[in-house]
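Consider the single chain below, provided in structure tokens and representing the form predicted alone.
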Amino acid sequence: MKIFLLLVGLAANAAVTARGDAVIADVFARQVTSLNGKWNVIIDPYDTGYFDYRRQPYDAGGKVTGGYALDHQAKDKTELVEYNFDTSPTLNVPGDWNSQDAKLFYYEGSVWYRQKFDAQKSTPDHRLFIYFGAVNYEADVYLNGKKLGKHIGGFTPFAYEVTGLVKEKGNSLVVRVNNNRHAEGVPTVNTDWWNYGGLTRDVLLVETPATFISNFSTRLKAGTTNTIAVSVQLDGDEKAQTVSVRFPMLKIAAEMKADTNGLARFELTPASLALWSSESPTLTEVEISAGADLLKDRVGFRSIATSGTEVLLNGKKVFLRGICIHEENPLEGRRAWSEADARQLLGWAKELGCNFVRLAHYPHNEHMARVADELGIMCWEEIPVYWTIAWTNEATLANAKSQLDALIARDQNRASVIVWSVANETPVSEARTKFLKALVDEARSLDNSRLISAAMEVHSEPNHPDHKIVDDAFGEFTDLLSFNQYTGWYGSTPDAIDRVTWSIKYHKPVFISEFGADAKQGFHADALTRFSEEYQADVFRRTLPMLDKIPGWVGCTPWILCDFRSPRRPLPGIQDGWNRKGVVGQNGEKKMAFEVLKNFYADKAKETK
């Protein structure tokens, strides 16, 4: 198994160190000061800071690096100086720009970012570091007028190492913020949910040993109930030093020295294991330890398997009664971030019965996996490789693996992740294929531990529409066959619904990942009104026993828990800029579909007990 460590050496000049995109574990374990908080901005729509040929700031090897608005002052007055962040507007972070400003609702572009910080460590030697939760889609990042380095991708973390960069008092960090959408993109151009921009996720300083553990792994040893196998992963200087692994509720622990590239692996067995699961998800304490540095967490222990067309969780089948959900928070209509943000999304799945949920369509924050942990919620996670992507770019593929990379680096230790995801509605052609098929290779190469899939779509014979076929060539990779089907809203009525029919061609368990039909809260009507609360309550009724009689099926995330912000739904009066298929309105009400759902799950629930 590979341990995901990435850190690119982006040094200013011989004497700083600066290196970019580091994992680090547990950040919120770690001794961190929190940057949060009101940020001067700088709305740029022209990009004038980032292309102004005048003011491009050059790296040690003469190339230029871009963007020139670093918190500079005129140092006379013959020196014209267009811009001051002091005197400018504030933006909360973490948060989208979009809900915060009635003039940023629309808006696609650049913003910079600048905050001031003190810094002071705790020991000479430590290291220091700036993360960032995640920040909408590309970042430039900047301190003290150094250029740190560019990331890419909207959704998962980043950090760069600042050691020998940060003073003592008076730190400016700077960050652009551009959130265009790109043909050569993850995601492309058209997406169905709202192109949120800013630093949407925390931004921390992050306090380090010399040398520290990077990365860790926890999980079952393949093919056992009772044996941990361990992962540890050290950077630094002093890499060959001793690795102590610690869980205290199982009274076990061992310790060992890294090699040379400072990698330990472990394996232990306690005397019992009490496994994670829905009905009980236990989670117990791991400490780990490498000279200076300790790390705590809680983790749970699981297996999850397919076999034929069944899904095995710690080798019992299990049905997956589950709900789609995007980030965002309905009630405020902005990007969702927190922890209490997590708890009321998870907490409304709960209420419907669910025991697994689908979060679509990219790396939710990490906030959603840890509740899901405590609850006994499984998930479903996923990258934003959705509808066209550019197939053949080669710079396209090494994004999409990059985030699938950070995303199963950062959530590797949540008993509840199940799935990885590589893909969302993506049309069938060779080229597609391969590049999906390559993103499977990266995944399982990372972790074989987890269940791998994408939502296929599914097409329907020409001369009998109500006849549904599932042939779609890259489900010969995935472990579960999953696939989005709508009939009853988009080209039929819910009646149609009665006369489905199908044909899947591979021997896999078989995952619905979307269903469903919009309805606004609080609108009734007869049910073949659409968008009545009726119309949709009837196409759940009909979809689930319709569902039910499909050989090898295991489970389905209808579309989806809440409304959410998309700028494809215009209709006056009725959308408003909102897709409608939630089963809980914006205003956290939940429709009559909610009902339906959560009666057929108790059901289920009692079915497979």
Second form
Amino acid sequence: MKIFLLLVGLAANAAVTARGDAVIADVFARQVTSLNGKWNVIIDPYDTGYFDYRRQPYDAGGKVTGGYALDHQAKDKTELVEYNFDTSPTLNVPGDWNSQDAKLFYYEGSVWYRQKFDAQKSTPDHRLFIYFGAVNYEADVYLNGKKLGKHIGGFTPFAYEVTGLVKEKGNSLVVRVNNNRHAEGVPTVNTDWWNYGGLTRDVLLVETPATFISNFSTRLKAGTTNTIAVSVQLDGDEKAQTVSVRFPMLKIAAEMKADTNGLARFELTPASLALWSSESPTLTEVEISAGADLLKDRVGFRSIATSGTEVLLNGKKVFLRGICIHEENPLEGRRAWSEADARQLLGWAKELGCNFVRLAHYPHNEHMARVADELGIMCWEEIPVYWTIAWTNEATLANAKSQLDALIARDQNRASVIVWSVANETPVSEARTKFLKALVDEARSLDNSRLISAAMEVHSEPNHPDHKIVDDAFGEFTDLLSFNQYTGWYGSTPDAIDRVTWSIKYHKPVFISEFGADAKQGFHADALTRFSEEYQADVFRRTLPMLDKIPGWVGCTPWILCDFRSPRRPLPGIQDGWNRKGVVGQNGEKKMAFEVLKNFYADKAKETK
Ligand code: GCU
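The form predicted in complex with alpha-D-glucopyranuronic acid is what I want next, because the block you gave corresponds to the form predicted alone; please supply it.
Whole complex next, starting from this chain.
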């Protein structure tokens, strides 16, 4: 058993992000009080709650002097107060508001949420944080009338320290949630998914020791098959604490003093180390302690790399039998957020014979990668740099970077995650490629152990529509050459698929991040009738063998596992506000294309064993 204790004072995994949010990783392993449940809400399309009764903005310069954030009740019959959370309606948290109240189905604007809670710390010198799994899209957070901060970005976690603010009894937590779309937003104003607003994931009160483990990373040391690299970041006044790392099942442990930045780095080489893979998704307990803090997690170790046009998992060529997934429970037409939702969606992927999923087009809830770890399903995770982003806006780039940082900080210990994707279908321009390159550099600076990609563009010459050209300048910077192609659905009928030829500029693994066609589950007709199951199945039947001829083809994630809500899809009687490209219908019923894909993957699994 060899243990190298490396003391490296690199500023990494900073516990507090540039936005001022605290990073609290591995939150489900911590001492938490759930604030989930029924929250009182005020629907506020004119942002009245931002002003006091004199119509003065109460939040000028961060001092709160009025408005809904004060959660005030009239003290007697003479006082004028025109709101009252106690007697207001409620919404369930976690959950989007659109699926909970027909009046909010299309609503885009502000909703003020209020929860009351008590807070008894188990130890006097402990610290308290309010943690949000995600809020779509903008959150202004107030505790007992004091502003904690504003968070922008609808799919990543954030937390605020409330140690000195919280009372033992009767705390009032008020959150203004606004899901308006913005040209400078990430995503921007146009998406092909539903703009679900609300406190869409867990809200937790997290208690930590005075100095605690804010984040840690564990991964296989590059170039080895049996050495584990661990880095641990402490947050608090006593940073130079002794940090210990234990892998009980691997019978190895180590300890060392963290540096003045609270960072400690280890390398541990157990006598034997079973690597994680789809066939054998081996996870093992890790216990990290520092002073009074002890964190446990279950992690796996594997390597992922490319070599020429191959993808290598643990040094062995792998074919990615995938499917795209939106974060939606189709049976209930709502944002997915729970472990049960994750097991439902990934269970269908498993039934398809998938060893890979593309979690489109934004960071999904944390349960997805954790369940994928267990099931042996590799994951592509993505930030919502989608379509026509404001490429030259510095604040937009900062927003995209902070969402990417938060995603990596949250999921960096998930063996299942093998790809960080920085974009989807973004029109080629110099400004766009510069913007995306900055995100690639950011991802690699935080985590050089995974593949970087994005769904790029394909084009063809007007007089040769069947000859597809892949020469996107951004392809120079990614590990996978990934792109979406919809021959047979957009701009052609399925017969065109058989005529497709390719010119691919880069000598890299070729990954098809989307293809597909709409079909209303249960609608049967001939294979040329749009929206029939037969048409969709025919597109799959023709596309898969066509792709199989591409030199360096390493896999695909057809669009998409399940039908999903989209305001862009109104066709009455067929779409009715749903994108019908799922191989599973809105009712959970499988379409003909499900079997076509499942059979292809079964053959592929045998061929690539
Ligand atoms: C695009 C896009 C998806 C969209 C799909 C479609 O490729 O990436 O978000 O839903 O095509 O048109 O159905």
